[in-house]
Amino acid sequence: MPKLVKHLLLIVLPLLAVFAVAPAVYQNHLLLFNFVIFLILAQGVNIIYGFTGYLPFGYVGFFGAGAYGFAIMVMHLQMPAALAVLAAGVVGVVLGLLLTPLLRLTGAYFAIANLAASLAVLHLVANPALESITKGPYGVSLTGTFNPTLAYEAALVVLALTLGAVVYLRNSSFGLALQAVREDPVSAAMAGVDVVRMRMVAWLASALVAGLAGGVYAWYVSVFYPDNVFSGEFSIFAIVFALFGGVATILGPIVGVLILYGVYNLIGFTTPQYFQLIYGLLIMGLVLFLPAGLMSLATRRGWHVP
């Protein structure tokens, strides 16, 4: 089969599941609209932790952005929502290139750092003062774009260009460059490698896809809150579906989000008060023998993942 081939039915075959089997499982629009979000964002710290080693653990600090890039639009310019999307994902861009300093850490204190630039977001978008701008603590109401349907087509196209994003990172020589920066910098840099244009493009690409994914949930929700587009379960949820399903691949944090996502659904509502043990437990053991994901299992198997 031809590679270009290939990468095509990557991008097309989720896709086709979510609007073939998705609507089945997810019989609640809601819930199926999170899933196509949680399935974006997964894939959007894939891009930055995967393929670069920086865990962000205020990923939901470009969401925010991007939630409230795309109220000011409406709000105050009367963009149109599809316009206002990617005005959006410019946001996440611009407050990614603000936020660039960080990648000067790495392990644990860029993922402190991250996690406090998200957090200084939030409380830039609650100040009070700031309430004939962003509305302050007060809440964002757009009800005159409320349309959930065509929110949740551009949630896919958004999807499809982030899958696309993946696939080619995961087959192109850059993406491969960024491969051997996370492993092993110093060498990579001797080879010819420019780490810290690598590092950028990954950082800036992630920050993108969230700030997209940010803007889209505002045109579905309409009405919300700093405290809502800012909750640090994006985050966590991202960072888990990726981590559980495989990092570095394309169908591991689809693979993740599938399952916990499933899981959280099937016994986050039905039984909660067994919810945060059974998750527990999963991530433990994925911890414990499975540090790379469920996709090594394939790997260990001698299989090809893609």
The other form holds:
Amino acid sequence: MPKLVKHLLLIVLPLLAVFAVAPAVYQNHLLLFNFVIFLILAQGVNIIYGFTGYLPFGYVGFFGAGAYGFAIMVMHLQMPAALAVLAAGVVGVVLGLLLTPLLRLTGAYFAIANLAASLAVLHLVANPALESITKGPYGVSLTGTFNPTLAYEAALVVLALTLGAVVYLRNSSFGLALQAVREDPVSAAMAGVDVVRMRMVAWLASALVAGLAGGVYAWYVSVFYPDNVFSGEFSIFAIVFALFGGVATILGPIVGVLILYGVYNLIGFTTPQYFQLIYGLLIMGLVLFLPAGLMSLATRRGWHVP
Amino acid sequence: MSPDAAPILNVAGLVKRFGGFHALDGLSFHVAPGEILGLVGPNGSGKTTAINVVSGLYAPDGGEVRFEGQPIGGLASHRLVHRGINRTFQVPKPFMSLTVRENVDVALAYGRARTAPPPVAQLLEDYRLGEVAARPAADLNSAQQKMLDLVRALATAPRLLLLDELAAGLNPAELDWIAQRIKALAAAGMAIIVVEHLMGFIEQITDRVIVLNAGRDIFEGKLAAAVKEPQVIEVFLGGEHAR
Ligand SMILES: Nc1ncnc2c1ncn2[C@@H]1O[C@H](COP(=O)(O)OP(=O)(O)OP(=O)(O)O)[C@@H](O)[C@H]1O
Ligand SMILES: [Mg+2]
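Could the form predicted together with the partner chain be given as well, to go with the form predicted on its own?
Complete assembly follows, chain above in first position.
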């Protein structure tokens, strides 16, 4: 059996199946939905950071832009929700295209510029002068399309697409070439790889993923403010989850979300007073002792991690 | 060597500036298919810079680079690779976290070799990397990493190969071995430019040398003749020894 098929059957399908039946046996629908959203976003970070080395500190910019793209399509064009989610993906890609000059920067400079870009988009959307289009700082209310069950299913479809993309990257010479670019762009060019184009494709793919996620999120919550969907927590969480598990793998970001977001909610429910403290210590421990993520425990022993 | 063959690479009056400093200052040379050309000169004379410009890492600030008759100055590296130019690096640059075999696989998949390169397994065997094929490139020593650079280049089946101090750090037995390998590549029709400080090695494999000083070619011909040239002796030994 080719590895790609194996990864789809043994990782992607079971994960999707669990989240597809979970709402029937577990009451907290919103929590399940948030898990799915973070699984998508962590894999989106994986695509751009794990495979190309660009740390997207302003990743939420695409997510928020997607959410507002969805809202605008629904409010002004009366677009059906499913179609508006696709439009949200397009908005993410268009924003990604506008921001491609950032790819000339590297390291911390890229991370900071990306963060600044996401804040710029937030302030544009929240600008009272644009109230007629975005409802400015007053937030949107999309009661017409409110349907958590369908929105949850749409999120699962987006998750399936995202995981499919990551499985492809993990098993194709395209994904290998991206990693080559991450390791050494000059040498990658000497292997015949068009470095600029590869970075662009990965960047737009991760922007698409976040835009789609923002679209389903807007569909699900239906009432939100700019500060909700542009909250820096989305970027930070997605990055921390992906790094905790280990990037450039399929499994790493999944394990990262399941463990860290699981613990996050567990502490939140049981001992909210220590919440920040415990969570902070956990992340510090990660950075100090496992900088390459949980999966590196296995790769260090020479095991292959899908 | 096929001295009658038309040059595959023609460099004329090449200029490359870094700020106000002229790293290349009117460099001219050519190399023909099947020929091994040595590029020698003191530290900082512009040898690596010449390779960097020919391989598309830097765009020239003046002069002309022609490959198979076409001007190629300023073309992106990956396009030059697709046309049949490749190189190794003075400080080896493999993809550290990828395995040795994956390093080569990238070049096989993206190099667009016009003629089929040898199978990976054979390439790795030929350059003594067979046993470490599944290891990350970071585990290799510097000499092995240079061989990996070379194998990655060969996986794109280049017609012009630029070797920047490939032999530095090899022991005498390894030097002999790699000299034979390079000669075999040239015998099969590849044009090869060798940058090296080891004069014995240059003597052993090159047909002709270009001596560089301060970004300019000051001598062209056999190495044996070069070492008798006062100007060459002067740049290698410094002013006070020459007279
Ligand atoms: N990217 C760069 N920026 C600024 N100066 C540079 C750059 N690359 C090379 N130089 C300068 O250009 C000159 C030529 O350097 P180059 O590396 O081509 O020399 P070389 O002949 O390869 O020397 P070596 O034998 O030490 O490898 C040197 O003075 C070097 O400092
Ligand atoms: Mg040099």
